[in-house]
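The chain below stands alone and is given as structure tokens, in the form predicted alone.
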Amino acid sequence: MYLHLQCTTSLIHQDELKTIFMINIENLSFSYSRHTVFSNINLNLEAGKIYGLLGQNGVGKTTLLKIIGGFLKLKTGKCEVMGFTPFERNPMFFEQMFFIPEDFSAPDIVVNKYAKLRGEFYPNYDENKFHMLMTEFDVNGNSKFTKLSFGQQKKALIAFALSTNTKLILMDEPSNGLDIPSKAQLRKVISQASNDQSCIVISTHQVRDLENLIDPIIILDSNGVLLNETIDRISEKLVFRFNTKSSKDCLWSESSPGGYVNVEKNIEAEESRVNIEALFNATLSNKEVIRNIFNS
């Protein structure tokens, strides 16, 4: 979608091309001190969509969440969210955003007064959406959250996001501290919460544990962005195999119990599963290449 758009952009007014994207982004640079993170990041993203935003430890995820949500300063470039300018902290674009961060310092409160005081801040906070969620997640929201496990602690932070019903929600590892099926549980109310109206970026290595979740893939690096596509886009550009060994066509090729698995160029056409953790080695390893592919 992003690539298409970006070819017939003069054939729209620019008006209109705010409507289109939730989030536009265009020429984003940014620094800490003497480090560059990125260098002229341009990236388009769409509501109705769950985002997996990839990319190498240390390349700038949870930077790039922060940009999105209006926490860090732009150097250089725009960063539009909603048609607001996030750093300008306009109230009512808060009311529409929520931001899961990896930690966070767990108030000493009882979750279910905390979630009632806070849901006050937004329009659409739905209280019994919440006690449900808590429900789900099976944690009990009548203790405080400096009594629950770091894991319980995460799932009552992402059961109140959820009941915002923001139409923007940022999420720095989510399934960071979850065990197996406190995972499953995540990926099922995340689904059931997405809507048209909606856009979910979640910001993750921990590919396998949401890998039937995200679509669309991005994967970033500090050059810019790799890869910006849909999951039916990438099976039709790019063929995932099992084989039991390795092909001199693949572009990435790793050990499996039992045979290798093979990432290629879909010359044949042919309909395969998209391996995510596969896709996001291939990327890495074939930057230019993959561009290339996706660009033709």
Contents of the next structure:
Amino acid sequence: MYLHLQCTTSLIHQDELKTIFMINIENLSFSYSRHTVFSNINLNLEAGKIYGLLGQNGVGKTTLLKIIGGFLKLKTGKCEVMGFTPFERNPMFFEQMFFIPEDFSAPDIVVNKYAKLRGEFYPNYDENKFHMLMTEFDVNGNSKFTKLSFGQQKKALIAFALSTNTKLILMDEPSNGLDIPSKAQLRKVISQASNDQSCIVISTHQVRDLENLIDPIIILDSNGVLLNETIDRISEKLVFRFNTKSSKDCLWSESSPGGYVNVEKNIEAEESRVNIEALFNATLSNKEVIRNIFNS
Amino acid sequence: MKDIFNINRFGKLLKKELSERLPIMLKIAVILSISLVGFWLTYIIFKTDPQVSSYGRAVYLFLVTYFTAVMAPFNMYKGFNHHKKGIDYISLPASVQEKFLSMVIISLVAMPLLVFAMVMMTDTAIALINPSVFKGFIFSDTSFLNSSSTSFADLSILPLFCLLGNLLFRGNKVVKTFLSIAGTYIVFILIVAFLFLYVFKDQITEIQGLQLQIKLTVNSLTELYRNEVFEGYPAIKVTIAALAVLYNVGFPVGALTGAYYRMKTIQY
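Switch from the form predicted alone to the form predicted together with its partner chain and print that structure.
Entire complex below, previous chain first.
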């Protein structure tokens, strides 16, 4: 009787997990011929959030997005996205997922035509939203992609991606190539597009471009996921102080205009604003300490 | 089933593909039609008594249509397996089966048909303008078709291998594809030669002793199978049958299956 109850509980738990987590990655390993990118990583991403995927060059941010998007095949482990195995490339999966690559290779057609022809494949595509976003981004939809600048092409693609209203949007360095006003517009449209049903994963080096937008933060390194925490939990565990001096006892200290940003363990439940750049550097230079702080 | 093939979605895909690729399709068809006009003008200018038979033009029509089918995958789907360019197409919400079928239809049916129609129309126009040089109409001359003994398998092998090569190779696609085709062809010929010169050496010597002439080419295997000379040699007959099946069915189906498998498993 006891065993039976335990099994039922376990089943319910598994079922709940599937509904809670939009992306469920277990023991994922991946390598390019002899170069191992991931070894046994575990990661769960929930709906209703805008994840910031951070990491140094070459740690596998784009690779992870491509695995989630179904463009790369897993060597070992499991990657389940909205109940689908991405590499099976089920059309129902692609109806609910949009991938925005860092370098968009634009086809030689008019932007509006591109959106019209592709929009038909997405059940929740909203053409009015597309035109509204294009206006907001100040891109002429009657131009051919090839006549637009790289930044404008990217904005057009982002406008289309957000108009598809897919449950999952993967963005690889979306702010690259955008001018200063466009970056502000990007933050605005992404935050507007986010809802309880959707999940947006943004891989970026330009953390300042997307500060106040991304939450939770995922930090990757060559050994896997170093950190996957919400901003609230980060500020609960760590304190970011602005001082005129660099502290030697802190986890990380970096110069900032007018002083230093010091990252310390939050012992006295102080409130502070998370500085993502400092968090990133602190995590990379104190991997074990950070892991222990967040596991405690 | 909806995951594998949905007729509505396939219709949308075909519409999108045709709509996006029509400019390049028209460009190629116009270039090949202009070549015919150039051919006609050259004849008028440089020949004293110019006359171009409808048979010669039918050969031109056949060759350009075939050339189009062979080159279409490279022209239309060059970026499909490109690390960046390919993502746009593969992530489209349609099944691999639908995408593959649409690629086959666009490359091997729509594109050659368009070229065929435009070259035919151009030829008809020229023949109407200048009937003394361009005698007769292509569509009324079927002698070319009668004289051609080329089988469907012979015709389909090259375009299908090019479809596969375009998906298989990421750089220098055309060169690598044609080298691979040549390599496959040579290996096949060597196997055939080995079988006839070594494995069936005694039987072939016996047949030669009968002073009978046998034409042995890889595209005449079916003909060879029917040859009465081999009636008393079941082993040779079975081998020829197996080779004929491999050449006429195995190669085209293999190329098509390979291209589909490549599309299904391609990584970016």
